[in-house]
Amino acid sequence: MADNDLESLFSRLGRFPDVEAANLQAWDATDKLLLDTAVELPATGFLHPGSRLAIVGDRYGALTLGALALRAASTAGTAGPAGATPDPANTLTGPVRVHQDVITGERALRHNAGRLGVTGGFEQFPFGAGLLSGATLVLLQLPKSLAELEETADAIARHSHPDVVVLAGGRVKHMSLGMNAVLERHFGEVQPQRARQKSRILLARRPRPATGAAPFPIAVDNTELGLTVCARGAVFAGTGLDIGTRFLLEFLPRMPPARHAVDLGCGTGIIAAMYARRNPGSRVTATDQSAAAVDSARATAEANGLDAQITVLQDDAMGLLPAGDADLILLNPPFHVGAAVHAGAGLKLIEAAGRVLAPGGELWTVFNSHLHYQPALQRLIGPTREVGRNPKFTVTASTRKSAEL
């Protein structure tokens, strides 16, 4: 299969349900890295017979369905996969092991899938056992926290075969020497490998036994809050307190009770479990797309005994949730789509805000002052008015008109 074959492949693939725009693409150049990476390595490669692939952080589908393309081309002898569908019973070594920790991941994974007529040949998992059990190579995008990257580590080391080989790939820009130090807690060899188009690899191989417990999720006593967080490692802030939520919680005295509030982009539940606890006659929903959010806050509410009143969903932007449904949502939006600084997150989780609120709810949202939401707030929501502004965040709360108006 042609080095031109495999950018055609990822030339097809979309980033759907997740923001797609101009600037954003759904395939960068450590996945073609990692996929040919692969294919060279003596013995160990995924076309060798007796390989058991396992893949971490594949964003859109890139490294799966590449792989699969690679499989193959590699078993048809056909170059690449506008002339052959990669279909599964042809694959050498079964299935490939996927996991994706956000939701619109996993559906873009399934939808690019479709639109390249691949109906089968890869599992989702979830992170742990189930996906590492013996495999004999790992692909890893490299996260950006060294927190996940060590919980990561810790699992392949735990559960993978003893001789796996891990490619953990990265833009150089993004890669610090403290990933090598965390690699190497876990694996007895690390190998920087060489640079190509800005993309790097660490190949990373002899999995040192694992003493005690899994490390994560980390419970912490906030004495700030007079709260117990609990984070796994792919979760944003971890255990701390961004500044963001932090000012978010200087208005919780304000912000009205509700018979349903709503946690959209909850972390590891924070805000849920503060306004919870203030609020007893309420009923909350923590919602997030990451899986690692939704354990933490969920690990978070049960230290607290807040479990019984608050529910946590793996959610893309409150789709499960019916409209009208919420009296009240808060909103800590993200500014990042990746690497990029991107407004579309938010105004996706804002837009879906104007749907679950009941008419005369309220949505209250803190946001980095330069990106400027307030006018999708009042076209989207309704009428809008700044509670509180500080040298960096604005904390505002929209009220949604009635259908009527």
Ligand SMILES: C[S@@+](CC[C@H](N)C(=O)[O-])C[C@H]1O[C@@H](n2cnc3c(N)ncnc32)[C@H](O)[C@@H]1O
Given for the second form:
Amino acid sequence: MADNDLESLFSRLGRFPDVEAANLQAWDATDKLLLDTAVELPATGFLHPGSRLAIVGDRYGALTLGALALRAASTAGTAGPAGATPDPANTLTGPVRVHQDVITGERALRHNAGRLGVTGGFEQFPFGAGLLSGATLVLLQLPKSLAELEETADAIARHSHPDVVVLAGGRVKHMSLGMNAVLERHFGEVQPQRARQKSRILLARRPRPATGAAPFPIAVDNTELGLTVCARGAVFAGTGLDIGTRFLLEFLPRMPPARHAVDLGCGTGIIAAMYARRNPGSRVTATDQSAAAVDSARATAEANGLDAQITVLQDDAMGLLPAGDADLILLNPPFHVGAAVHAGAGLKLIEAAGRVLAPGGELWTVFNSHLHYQPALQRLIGPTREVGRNPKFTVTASTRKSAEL
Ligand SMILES: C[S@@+](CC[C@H](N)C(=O)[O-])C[C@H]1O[C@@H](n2cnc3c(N)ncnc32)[C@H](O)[C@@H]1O
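For comparison with the form predicted on its own, would you give the structure of this protein in the form predicted in complex with the ligand?
Expanding to the full complex; the earlier chain stays at the top.
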């Protein structure tokens, strides 16, 4: 398969249903470098019979669909490493297993597969043993946080084949020596590869035997809140308390008791837990697009004896909740889409709150004061009042206007 064939495949990929914009694309040079490097690996590359490929952190399907296209091309005899015997039915190699933390990424992969006419060959897995057991090759888009890399490296070393080769790639500007150190804790050999187009791969092999139980989710008692906070590696703020969230929580006593309250973009579920504890008569939903976040929020609810009151839901912008279902929504909005700072992610959640709030219901939100969310809150929810401001953040309460207004 020629270089430009892979690029032409990538150019047909979209980010839908994630936020789409001219400056946001569905693949990057790291995807291509990972696939090229995987094909060239002597004896362990994914075109070799017996190779079991697992992919972690595929953003919108470029790695999975690229790997399948390369396999198909090699079985048609147009590519493949010297000496490899093609495996037309994938019987020896098995399906490509893939895990994506964010539900929009999972959906984008299926959507892109449909657009390209790919009907099988891959299976989507939650993070863990099912994804990784017996894998001989793991392709990994390096995550932003070292904690997420720690959790991923630990799981690969724990569950994969002893001969596994891990190719962990990232944009050079987002990579740090701390990443090598994390990989070295779990693998006997870690070799940085040559950079290409501002991306680089760390190759790891010889997994060290795992000692003790899997370390995540981590549970930490937050004495300021009197709450046990549980966090998987990929979750926003880890076991810590974000300073915006801390400011929003100052207004907890002024928030109305709700029949149904939603912690939108719940992360570890701190807001849901603090609200639920103060309002024992309220039903609370904690929802996030990230699997690591909902696992963490579920663990936080259980650790604090609030799991009967809090329902945890992985979902994109409350798409599964009916219109008018909530009378209070609490939100510390994201300001990143992947690695890019982009207001679209926050605005999408504000718009969703307008749909899910019942008339007269309220959205309480905290944001960096320079973000000027008020016009959007006014337009998408209704009358918005500032309830607090400190040198950095503003907290507002917006009341959902009724349909006839
Ligand atoms: C700033 S963090 C706040 C996390 C948590 N509420 C806290 O206060 O620590 C924003 C959260 O929104 C989530 N998020 C972003 N876009 C989302 C979407 N479309 N649907 C659901 N959650 C989303 C992110 O995964 C992240 O956990």
